[in-house]
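In C-alpha cells, one chain follows: the form predicted alone.
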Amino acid sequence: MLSVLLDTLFDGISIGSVLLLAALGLAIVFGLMGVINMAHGELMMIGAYTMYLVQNSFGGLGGVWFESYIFLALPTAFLVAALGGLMLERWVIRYLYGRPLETLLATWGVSLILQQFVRSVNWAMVIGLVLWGALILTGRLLVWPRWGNLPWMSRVWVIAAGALAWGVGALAGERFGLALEEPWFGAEGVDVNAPDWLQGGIPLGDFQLPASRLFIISLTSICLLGLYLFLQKSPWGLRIRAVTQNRSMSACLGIPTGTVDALTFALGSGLAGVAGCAVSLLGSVDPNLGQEYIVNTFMVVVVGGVGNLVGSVVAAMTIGILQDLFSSGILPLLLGDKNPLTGFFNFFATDSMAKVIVFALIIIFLQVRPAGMFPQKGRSVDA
C-alpha cells in the first residue's frame, strides 16, 4: 500500500511539473501583462510538433545522434514558439491592450486557426504562406514608406498579396501534385519516441521512478530557476518588473514599453513551447493537445496568485497531486470498504471526474481567497 501511495504522489508531482511548466509562460503573460491568451495551449502544441519534427530529422541517423536529439529539440521548440508568440503580439494583441474581452476572443480565434492549420498543412500551403510573408515584408520595407498617410493602401497590399500567394500556391500544387499530398500531421495523433535513456527508470523499493517524468521535473526546475534569475538579475528582467509596477512612469524614464511587451510575450510563448516538448514525452501529440491543458494552466495561475511564481509552484503541485489522488483510485483503498466515503471516491476515480472534483475544490477555495494563495501587494494592485 505504501509503494502504491508513493507512486501516486510521484505521478502527481510529475503532473504538477507539467502544469507548472505550462503555467510559467502564462504567469508572466497573464500575470505581469494582464493579457488573457487563449492561444497559449496552441503554442504548447507548436512546441510538441517541433519536437516531433526534430525527432524525425534525427531518426535516420541513429546511435548517439538520435539519443541526443532532445537537446536540440528543446531550444528549437523555444525559439519557434517564441517567434509565433512575437508575431501574435505584434499583429494582434498589440492593438488590444487594456481590452481583455476583445483579447480573449481574438486569441481564441487564433487558437482555432492554429488547430486547423496543423490539421491541413502541406507543401502547397507552405509555399503560399512563405510567398505571402515575402510580399508583405517587401511592401513594408520598400512600398509602404512611399505611401505616407495612406494606411488603407497597406491593407489593400496585404489583401492583394494574400490573393496572389493563394493563387501561386494552388497553381504549384496542381503543377507538381502537391495539392493531392496528404497533410503533414492530419487530425490523428503522432508519437514522439523518447531516447533510450528516457525510457527506463530508477528502482526505488517496490516501485520505479520513470526516467521521462524525472526528466520533466528536472526540466521544470531548470526553467523555473532560469526565469527567476532572468526577472531578478538581468537588465531586461528589471525593465519587465518596472513596467509591471508602473507603465507610465517607466515610459517617462525611457524604458521602451513596446519592446518590453514584445519580449515578455515571446518569453512566455517560448516557455509554452518547452512545455509542449515535455507533454510530448507523456503521450501522443495531436491538434487538440493545447485544449487539454489550457484550463488547468489558467487555474494554476489564478489559484497561486496572479503574477506570483511561488504561488504558481504551490498551486501546480497541489492541483497535480489532488488530481492524481482522485483519479488513481487509491483513496477508496486507504479508506476501506466500510467507510461511507469510499463509494463517493470510487465514483470520482477517473481522469475526467477527478478534474470535476478538483475544479469544484478550486471554486470553493476562490470563494474564500479570490486573489489566490499569494495575492499581489503594493503599488501594482493599486494601479
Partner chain sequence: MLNLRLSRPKALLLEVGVVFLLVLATVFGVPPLLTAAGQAYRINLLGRFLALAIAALGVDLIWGFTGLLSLGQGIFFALGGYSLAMHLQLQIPTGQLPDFFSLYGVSQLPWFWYPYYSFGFTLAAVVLLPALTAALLGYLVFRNRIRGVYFAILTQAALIVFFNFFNGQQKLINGTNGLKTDTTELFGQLVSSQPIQSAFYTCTVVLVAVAYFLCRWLTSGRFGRILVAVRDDETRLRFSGYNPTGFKVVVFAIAAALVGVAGALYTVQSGIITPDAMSIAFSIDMVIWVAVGGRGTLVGAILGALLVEFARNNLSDQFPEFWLFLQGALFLLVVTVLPGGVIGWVRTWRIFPPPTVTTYPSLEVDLEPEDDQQDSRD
Second form
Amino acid sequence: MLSVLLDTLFDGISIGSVLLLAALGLAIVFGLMGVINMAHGELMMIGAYTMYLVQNSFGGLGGVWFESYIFLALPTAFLVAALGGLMLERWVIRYLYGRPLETLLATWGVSLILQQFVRSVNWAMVIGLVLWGALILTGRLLVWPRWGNLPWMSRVWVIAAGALAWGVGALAGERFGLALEEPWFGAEGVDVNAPDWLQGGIPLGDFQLPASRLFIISLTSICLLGLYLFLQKSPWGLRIRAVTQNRSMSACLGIPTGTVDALTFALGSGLAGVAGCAVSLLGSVDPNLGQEYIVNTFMVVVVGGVGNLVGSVVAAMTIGILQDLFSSGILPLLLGDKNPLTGFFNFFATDSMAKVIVFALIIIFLQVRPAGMFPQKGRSVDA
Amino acid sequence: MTSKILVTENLTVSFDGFKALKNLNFSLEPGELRVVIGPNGAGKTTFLDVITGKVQPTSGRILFKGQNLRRQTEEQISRLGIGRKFQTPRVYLNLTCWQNLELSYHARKSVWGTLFPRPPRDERRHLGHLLEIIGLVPQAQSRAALLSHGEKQRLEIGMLVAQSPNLLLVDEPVAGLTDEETGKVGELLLTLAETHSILVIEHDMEFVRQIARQVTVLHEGTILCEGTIEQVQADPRVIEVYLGQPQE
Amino acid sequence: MLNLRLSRPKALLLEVGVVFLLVLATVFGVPPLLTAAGQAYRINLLGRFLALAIAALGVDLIWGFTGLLSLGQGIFFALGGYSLAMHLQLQIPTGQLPDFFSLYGVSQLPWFWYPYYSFGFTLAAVVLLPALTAALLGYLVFRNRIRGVYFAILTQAALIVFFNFFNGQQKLINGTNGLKTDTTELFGQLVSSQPIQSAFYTCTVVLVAVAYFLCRWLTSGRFGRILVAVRDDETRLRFSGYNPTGFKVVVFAIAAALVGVAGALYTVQSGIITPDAMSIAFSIDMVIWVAVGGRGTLVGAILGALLVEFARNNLSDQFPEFWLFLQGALFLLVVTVLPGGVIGWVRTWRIFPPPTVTTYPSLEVDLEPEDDQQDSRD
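Okay, that was the form predicted alone. Show me the form predicted together with the partner chain next.
First the chain shown before, then all remaining chains and molecules of the complex.
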C-alpha cells in the first residue's frame, strides 16, 4: 500500500516537473510582458522533434554515442526552440505590445502554422523557405536601401519572393518526386528511444524508481537552479527583473527593454524546448504534443502567480500530484469500500475526469487567492 | 464626532511591511475645502486609495458621515457619496463627453436600471448645466479621446460632480495644465466648494495658494502639521521635509 | 444643441426594414436560386454557417464590446447542441432507450435525460443551460476581478474540462462518438428530411435577425455604453458607482445563450454533435470570425462567420494540407494588419460614416507606449 502511494507521489512529482519546466518559460514571459504565448506548446513540440532528430543522427552510431546523445540533444533543443521564440518575438509579438489579447490570438495562429509545418515539412518546402529567406535578405541588404521612400515596395518584394520561392519549391518537388516530397515526420507520432541507462530503474525497497522520471526531475531542478542564478546573479537577470517591475522606469534608466524582451522570450522558449525533450522521454512525439500540455501549463501560471519562481514550483507540483492522485485511483483504494467518498473518487479516477476535479479545485482556490499563491503587493499592481 | 464628514482613526496601511500610512488621524468638516500636500512617497495617493476602498486598511478605521467604510467595495463607497478624480485623467475615451457625464449621473446603477432606464427628465437639463460649468458645451458630442489634456481634466471633474457626491476627492487636478487652465480649474473647484466638501491633493504651490483655506501636510504616512497656507509655510518642519527653501 | 439624435427613429425604421428584406430574401430567394444553380447542398451549408453567425454575435457582444476574450464558447455551443440532440434521441417509443446505450450495457436511462422528453424543457434548456453555466462560471471568476489574459486561459481550461467530461462518459452521453440527430425523428418525420431541414433553415435565418436586434438593443443604450466602459477602464467604472461584475456576468450569460442556440441549430443541420465542438480550435475560430468581420460591429460578426466558414469549406477541401497554414496566416494578418476587420477596412473608404466606437481597447495603463518599440526598424 505504501509503495503504491509512493509510486503515485513520484509519478505526480515527475509530471509536475514537466509542467514546471514548461511553465517557467511561460511565467517569466508573462511576468515581463503580460503576454500569453499560445505557441509555447508548439515550441515544446519543436524541442521534442529536435531530440528525435539528434537521436536519429547520433543514436544510430551506437555505443557511447547512443548512450550520451541526450546531452547533445538538450542544448540543441534549447537553442532551436530559443531561436524559434526569438523569431516569434521579433516578427510578431513586438508589434502587439500592450495588446495582450491580440497577442494571444496571433500566437495561436503561429501555433497552427507550426503544427501543420511539422506535419508536412519536406525538402521541397525547406528549399522554398530557404530561398524565400534568401530573397528577403537580399532585398533588405541590396534593394530596399535604394528605394528607401517606398514602404509598399518591401511588401511587394516579400510577397513576390514568397510566390517565386513557393513555385521553385513546388517545381523541385515535381521534378524529383518523393525524394523531396516525402514528409520528414508526417502526422503520425514518432518515438524517441531513450538510452539504456534511462530505461531501467533504481530499486528502492519493493518498487522501482524509473530512471527516466528521475532524470526529468533532476533536469527540472538543474534548469530551475540555473534560471534562479541567472535571474538573481547575472547583469541581464537584474535587467529582466527591473523591466518586469517597472518597464518605463527601466527604459528611462537606459535598459534596452526591447533587447530584454527578446532575450527573455528566447530564454523562455528555450526552456520550452528542454521541456519538450523531457516529454519525449515519457511517450511518443506527435504534432499535437504541445496542445496536450499547454492548458495545464497555463494553470500553473494562473495558480502560481506572476513573476515568482517559488509560486510556479509549488503550483506545478501541486497540480501534478493532485492530477496523479485522482487519476491513479489510489484514493478509493486507501479509503476502502465502505467509505461513502469511495464512489465519488472512483467516478473521477480516470485521466480526463481527474482534470475535471483539478480544475474545480483551481476555481475554488482562486476564490480565496484570486491573484495566485504569491500575489504582488503595492500601489502599482492595479494602475 | 459624527458632525464631521470624514474621519480616519489610527489608519495604517502596509504593503509587505512597508507602511504607506502610519496611524493617520484626520478629519474633515462638512463643506470644507482641504488641500493635502506632501513630498513624493508621503502616502497622499494611498490615502485616497484607502478612503475609496481600492486598498483595505491594515488597521484603524475610516468613518464617512459616521459610517464605517471597512470592507465596502469601491462602487458601494462611491454610491455612499464619495467621488474621486484620478491623478491622470481617467475618462471613457470611446464615449462622448455627454455619455461620460450621463454614465456618471445615472441614478440607477444596477444592470436592470441600465437596460430599462426611466425616461430622463431633469437629467438633460442637469447635465446641460453641468457641461456649461465645466465649459465643454461645444465638445458635448465628440469622443473623449479627442479632448485635450485640460479638457479631460475638466470632464473628469464634471463626471465627479454628476455623481452628486457629498465629498469630492481630487488628486492633482492641475498637473500638466497651463496657467490659464489652472486658473479655470481653481475657479471651478472654488465654485464646487460652495456645495460640496472637497479634499484636494496637489503639488503646485501657486495653485494651493489660490484655493486653499486649510492645508494638511503629509510626511511618511503621518500628518506633519495642519493650518493655513501661511502657517504651514512658516513651519520649520515643513520647510525641512518638503519646501526645502521657502519660496519668495 | 444636444438633440443630434432626432433622426434616430427613422434610422431604426430603416434598419428594421433592411433586415426584414434580407430575411425574406434569404428565406425565399436564396434556396431556389441555389437549387437552380445546381448547388442545393449549399443551402444546408448556408444554414449551418448562419447558425454560427449567431454564435459570432454572442462572441462580439463579450469580446468586441465588453473586452472579455472567452476561449471557452465551445462549452455553450455543445450544451445547446447536446440539449437538442438528447431530445431528438428520445423521440422513440416509450420504454426504449437510444441505441447507443446498449453498446455499453446501460439498461436504465440516466436521470438527467428524463426532462428532455419534454419539448418545452428542451427549448428552455438550449437557452438557459448555457446561460446559467456561463453565469456561474462568470460570477466565480469576475467577482474576484480576474480578467484579461487570465480570464481567457481560465475559460480555455474550463473548455478542456468540459471536453474531457463529455468525451469520457460513454455510459451517459455516448462519449467521443457524440449524438446523431439525422436519423432521429421530429413530428413524425426524419430530421434529415427536406421539409424539416427547410424549417430549420428558416428558423435559423429568423433567429439571426432576432439575435441581431437583441444585440443591437443591448449595445445601443446605456447598457451598451457601460459595456464599452468596462472594456476601456473597468477600474474607473467602479469609482463611478457601478459594479462591473454584474454587467459582465449578465453579458457573458447572454452571449452563452446565443452560442447555445447556435449550437442547437448547427447540430440539427449538420446531423451530429460530438465533443469536438469543444475543441480548443473551434472556440478560437469563433473569436476569429469576429476579428475578421470587425470587432464591435454586429454586421461584422455575421459577415466574418460566413466569410471564414465558406472559405474554410472551399479551401480545406481543395488544399487540406494548406488550410492550417492559411488559417494561421489569417490570424496573424487580421491582428496585425487589419485590426478593424473587414468592416473597419470598408469604413476607411469613407463611404460610410466613421464608427462611434473604436474597435479595440486602449492600451493597458502600465504597459509602455509603442513608440518605444519602433526603434530602428524601417
